[in-house]
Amino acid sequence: MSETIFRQAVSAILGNENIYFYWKGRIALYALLKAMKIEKGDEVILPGYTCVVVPNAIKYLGAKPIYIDVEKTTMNPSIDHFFRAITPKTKAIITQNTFGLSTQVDEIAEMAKEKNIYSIEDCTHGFGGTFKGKPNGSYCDAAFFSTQWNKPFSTGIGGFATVNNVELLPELKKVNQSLVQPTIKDSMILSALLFARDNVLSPSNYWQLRSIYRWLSKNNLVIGSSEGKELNSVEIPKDYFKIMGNVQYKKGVKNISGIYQLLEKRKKNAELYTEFLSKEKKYHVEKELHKNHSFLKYPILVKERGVFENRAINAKIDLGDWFCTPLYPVEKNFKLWDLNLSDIPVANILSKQIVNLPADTEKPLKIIEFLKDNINEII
């Protein structure tokens, strides 16, 4: 019952009935790539400014990720970046809504179609947002979304795929026959984490509990966004290919209901940030980009991230550190994922300077006051 209600809610927002739910968003990508018959010897083009779980899904199938640089203004690749990277081995391209911003998705999807290449939209930051008036996920052959902690709305962990190219559906359904159910232990741990987040987490213990959770997740002691093997290996983890469970469906039904109010809040806060930063002549999201941006996070650039983050902690400001490396959160051994940092100079610089302002805060003026007090640290 919860699955049906959740499916209807997602479908109503996206205008798409071809929806498939998974334990995590990265598994949705893996399923799509497999349905596209990506295999050894194939190349998949993607931004060189992403989460490591994206190239992992490619590597798990024996294919090679080909990274392209991004533009500083959008933190997304342009269509020219994609075009120059295409080779006879290219089987698919992945474009993304970085922090919620979509750019040139229609043109990129059309180019891929002309080149007989599959296109996938990484909407892990962009659920509920739009590009040129259509929901994110509308343009490419398929799209994948995340409902992890701190995503547009949360089921704790989780994600789903949507399909626009109906020719993919028979193969995707065949691929999904191999999905395994979450274990009783999985469901119990996730239920406990969701309970703790709703009933135990508070401003007074947030920083301590966040650090503990990340350590436990990295060491595979709890269910986490990124687990140990995903950060130091390109071998597919055991029982990786899981479907979404009832705990997630129930949480999704509850949380998706407030998505429009949350999007409105994020956009209003982003307008305040942009107004302040532009007046101060600091890096900001240009006003003309706002119409295609859902602002899961608001990116700014700083001179010394460690200094800035420490000041934020002292001021009780919850800064994000997303994409503080080109393959977040991996910090070294990039060649394991076939990434050469010299191929992505802009993304490499951005990753050294970026912090994320909270877009869903109830106190945007407190954030702006903090920025005023530390204006000389902002680029």
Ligand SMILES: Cc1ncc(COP(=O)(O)O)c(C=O)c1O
Contents of the next structure:
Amino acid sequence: MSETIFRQAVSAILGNENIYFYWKGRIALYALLKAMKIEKGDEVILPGYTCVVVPNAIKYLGAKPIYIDVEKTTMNPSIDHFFRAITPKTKAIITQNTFGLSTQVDEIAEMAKEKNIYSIEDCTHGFGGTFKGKPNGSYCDAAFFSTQWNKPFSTGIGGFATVNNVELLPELKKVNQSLVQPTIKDSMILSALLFARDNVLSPSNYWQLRSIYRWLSKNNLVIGSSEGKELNSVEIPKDYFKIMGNVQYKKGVKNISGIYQLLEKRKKNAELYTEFLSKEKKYHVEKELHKNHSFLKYPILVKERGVFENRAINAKIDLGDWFCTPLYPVEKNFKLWDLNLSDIPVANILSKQIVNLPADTEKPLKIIEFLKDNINEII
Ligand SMILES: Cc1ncc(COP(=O)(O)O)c(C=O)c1O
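Can you return the structure of this protein in the form predicted in complex with the named molecule rather than the form predicted alone?
Let's see the whole complex now, leading with the same chain.
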């Protein structure tokens, strides 16, 4: 029942009826790649500025991730980056709406089609946003979304795939036959975490609980975003290929209804940040990019991240560190994922300088005051 209502709600926003739900967004990507018959010997092009679980899905199938650099202004690759990386072995490309911003998705999808290559849009940051007036996820052969804790709306953890190229559907349905159900333990832990987030978390205990949660999830003691094995190996974890469960469908039905209000708030806050930072002649998301941006996060660049973050904690400003490494959150052994840092010089520098401002805050002026007080630290 909840599944049907959730499906209808997602479908109404995306204008697409081909929706498939999974335990996490990364599993949706894995399913799509499998439906595209990606296998050993194939190459898949992706931004060298992403979450490590994206190349993991490629590696689990024995294929090779080919990383391309990004542009400083958009934090996304341009169509030329994709074009230059195509070889006879390229089977698919993955574009991404980094922090909610889509770049040249229409042209990238068109180019892939001309070259007989599959295209996938990583919309994990961009649900609810648009590119040239169409919902994110509309242009490529398929797209995948995340509903993990800090995503546009949350089911705790979770994700889904949408398919535009209907020729993929028979194979995807076949692939999905081997999905496993979440265990009772999975569902109980997730329910407990969701309960804690909705009922226990308050402004007075937020900072304490945040550090406890981070410690527990780093040590694999709760369902965090990633389990240890995903961060230090390229072997597929046991029972990885899991479908979404009832706890998530129910949460999805509840939380998706607030998506447009949230989007509006994020966009308004982002406008304030851009106005302030551009006046100060600091790095900012340029005004003309705002219309294709859903601002899950607002990226800025700083000289000394450690110093800046400590000052933020003291001022009780909740900064994000998303993409503080090219394969977030992995900090070393990039070779394991076939990443050569010299192939992605811009992404490498950005990863050293980035912090993210909260876009969904009720108090944007407090953030701007903090930026003013620390203006010399900002690039
Ligand atoms: C760019 C990107 N792609 C994919 C994912 C994976 O999403 P999920 O955590 O739902 O598997 C993330 C996670 O944050 C991400 O940032």
